[in-house]
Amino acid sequence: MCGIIGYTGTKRDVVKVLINGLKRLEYRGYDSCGSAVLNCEGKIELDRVKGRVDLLVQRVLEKNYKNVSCGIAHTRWATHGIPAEENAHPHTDCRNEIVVVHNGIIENYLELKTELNKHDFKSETDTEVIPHLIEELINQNLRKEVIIKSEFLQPVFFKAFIDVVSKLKGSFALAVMWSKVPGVILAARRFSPLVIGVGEEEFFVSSDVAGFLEYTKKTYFVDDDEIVFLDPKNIAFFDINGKKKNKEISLISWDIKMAEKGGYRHFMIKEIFEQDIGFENTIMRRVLPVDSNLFERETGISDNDLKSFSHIHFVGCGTAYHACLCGKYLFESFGIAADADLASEFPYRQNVLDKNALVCVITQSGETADTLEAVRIAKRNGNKIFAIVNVVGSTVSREANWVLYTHCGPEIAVASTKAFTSQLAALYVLLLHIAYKRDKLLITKAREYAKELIEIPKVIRKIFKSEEYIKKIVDDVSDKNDFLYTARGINYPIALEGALKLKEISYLHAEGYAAGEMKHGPIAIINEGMPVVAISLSTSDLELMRSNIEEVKARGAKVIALCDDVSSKYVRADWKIIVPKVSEWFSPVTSVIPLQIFAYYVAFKKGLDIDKPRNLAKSVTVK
């Protein structure tokens, strides 16, 4: 769970080009970064620091490197070792000659460093084994050898590469440079994300395309078991035997503004602010007209696919579950069965997995482990796989055998916001089509909701309007350290990503309960001036949510009601936050926005690191 940056090139500051990679990629971890560059004699240069990007260019500047030829560099989440210097890649052999960078889990390390007991280790961390392997296989080949010509190193590393990458069990994604043949970078990626950035005599290899962006968007993405070679005039790539193979280049449509703040505070409410933007990415030219073939095209399932399952099992992590929670109300409200579950906890179904059901996975990044093992279970049982996913090329992307991407550009915040409302968008779309081609839908309705559908940016920017009175709303209940969240239906989900929003980035006490379970238990908790955010719109269960809501006011409670413009007429609160009406199935759309910018300004009145909060990383490429 970590951002790899690399440059080889001479017509750059490699410097320069390693720490603004560093600070755009930031957002995948941040505990401790570092950088190793090659300097004009042939030696390494390696910098790295326990915290953030900014530590580091203090140090790398006070130095003034010059005619530097090539890099790579790093920022790290820690796996194993703590946060330390000492654990900070990137990581070197004995004789500092060879540095690695390195994002994922080596799981067979242990073993591995057995094996080079005479290799002098200095770090906790799993990956300090691959330099040290290198650095053997090196020796063992250039020991053969009775007179050792400069041509010769370049395919004695690079084999070394392959066999160390052969012996590595686990994720990675690698990039790696020898002192002894200047401008070189192997790179090499399993089941971690890896990309190549493709300029005029530069390339750049990366954890994501917004390491390099600035400079490029053309891109290699690299599959799993694929060898990476790159010097400032070419690239090559091979299989893990060696063998050459072709690619084709692909070509980023982001602009490098998509990842930057543009004006906002921090890159959190930006993201809220753009959702309008992305839901409408994500639906445009897929609805209508609703009897052509446009999704097949789009995403090449079949209509005899969308008939043929028994039913639809959704799987994601953290946010994207949530998303998956909704899918299996809206779909189970067409009589379409849905199951859904936690990436993390689907090996546990394996057994009983119904060969006959559509797999569908949702994640932002495409990378994530337990959503990827979650896919490969899948496919190991025989089952089809029909991906969500935002980011272009990814692993999941790859795997999966059909994809709808969300389209809703770069997400840098750790706490998912404009990902979730296009997944929900992405859910819609394909909900309206399986309905329709199963003849849940008639053609009427479901050019009425397709039309709706439409018009849902129309209402988020709508809703953005609100920020000012959820503001006040925050002032009133800032010094408060529990919060419950509580709805019924398809917004039951709803209530659990309030919840979870507001703990991640406020670091306070929230909990997400299903209106009916109240009574259950939790009501118990439930103090004199306990805030209770109550999602109470226009829908089949208003009635119940109004007995509830007295519930929670009997016993004290503080309750901020999420209404529409008719709903809020029957509701009593001491706080309405009041959203346009729409159809129940697209209420969680609604009733999400307001609850992301509560969040938001709870947090930000704490003075809190938003777009990174303690502990946790935005892409979760480890299990």
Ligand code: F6R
Contents of the next structure:
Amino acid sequence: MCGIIGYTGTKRDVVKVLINGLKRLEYRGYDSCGSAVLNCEGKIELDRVKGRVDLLVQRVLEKNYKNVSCGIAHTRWATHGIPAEENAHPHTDCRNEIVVVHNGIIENYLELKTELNKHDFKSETDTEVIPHLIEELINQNLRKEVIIKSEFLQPVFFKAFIDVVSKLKGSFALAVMWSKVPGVILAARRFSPLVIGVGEEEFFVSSDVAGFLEYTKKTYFVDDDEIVFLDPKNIAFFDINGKKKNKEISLISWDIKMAEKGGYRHFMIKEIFEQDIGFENTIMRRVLPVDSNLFERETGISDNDLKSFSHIHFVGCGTAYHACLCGKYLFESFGIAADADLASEFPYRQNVLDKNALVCVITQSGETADTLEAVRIAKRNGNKIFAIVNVVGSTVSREANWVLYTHCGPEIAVASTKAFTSQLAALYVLLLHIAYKRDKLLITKAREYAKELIEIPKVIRKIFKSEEYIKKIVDDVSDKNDFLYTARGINYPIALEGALKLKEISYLHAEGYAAGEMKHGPIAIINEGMPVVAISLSTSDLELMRSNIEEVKARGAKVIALCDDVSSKYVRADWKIIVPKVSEWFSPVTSVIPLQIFAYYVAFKKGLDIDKPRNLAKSVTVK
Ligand code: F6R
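Can I have the other form now, the form predicted in complex with fructose -6-phosphate (F6R), not the form predicted alone?
Below is the whole assembly, all chains and molecules, this chain first.
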């Protein structure tokens, strides 16, 4: 939710750095955007637009700003105040001298606003209290100085910023500039992501590393309640009381090419076709019993920890929650008790949460507000947290006891695809370790599964070949407005995921239902010609699925059956997408990919903005 980018340095064109950063962060929010640059004479140039970054780029480039010393910019996903130019960031104080970009929600903004009744507010946002509060405190402090020398200004700005940060309640990542101190950016965070990029006599501040990855891989991850001072030559970190802190720099392994489209029309389709690699990189050298050392070294989890928990409790949101549901089916099929909860519903379960349960959170970004809250609730309860995360250094990865990274590279499209299959890959790795260590799996069987798991990337490549056939199905059904997805057992979460993919990028009505539930209500909505996507692989419940398909066909549905080469002989359907046959517990990987491709081409045919669907943003960092 919302992307922040800031730059101070003399090496580069500040405006270009901001524009490039905004383009890379646009997936975080895209209803309005803006930038503020400060020239060496101390003049702030502010530009804001309702709409996409391209609009802002046109405006800023026409103005051809010269002698710029530093700048901050923002792409917005509206919370307080409609998408409009006046609500776009940066926000300013009364005299347009202090500029602020913010990601998060200031919960006490109304209370703070009442202290500022002499100030001139121009927007409906919660953010705008921040520049006015800084202005207020600077004015109070400067009045105390008889002669205002320029060397006072920097400490006065810093002190005012720290005091304001301590007054804020809620969540924030902030970057702030004051026209009187060119070159200086102050930043802070609480519960919203913020990272610093380090170059030679230049610094970047951003919501995530994608904002500056083309310039540097050297990164500092900002912690909660940490204040950062930046000018072209200096960087310093402080706690909320102004005490200096030492921090360690990290090196990011992602490459900028990973965050580019590389010839594809959309990030989503590129990411769909990267799933073989993402899966392979996630299982590589981690699969017990073939090669287990890396898993233990990376996660640091001991055999005792793998053996001693009472049950495993999966928690996540959206697509990651669907991975959690698959985890529940997988672990239970090996006799390991498991629960799966939506992170937003997890707080309601805390009274019955067994502190001996291993809480396994699954998240691509590692910044989802509800997932993060679940981590904190579980930790307070005494639970240990195992996190499956994609973004290195993200908040969840830093708060969990153990982390298993999915190595699928940056996921830019708002609709999650490769993150999901790499989450499944991570679940298989974890399951093999836990089941083997807990004597739920004999070594011979474990070897068999490991062997098959290692072959899955090849299977994924075969599934990619169904793209052309899926496009033909799309041609036939793209005039339909309602879709039903149905499956049983471990593929039931994939029915939910298939429906989610379709609705989020094509805005069509799609529902996922457990096939056994159809007769308990949903079958009533079937009418002549309604497309029903039925996952009917050769799993233990094929016979039941076959009957469910007959039942919807008898009521006029047009069935798109997702079969494997064996089950396709048993199922009657209008279209059959055929994938290679794999063991039942690997089947979610084979069933989800055609459904992602299907959703992509439906949205493509409708000419929609696939990578940035309306009303959505990539990381949901507010509750
Ligand atoms: C759907 C989608 C979302 C995310 C959800 C969790 O395509 O992308 O449902 O899966 O917002 O995000 P993470 O995994 O970052 O916690």
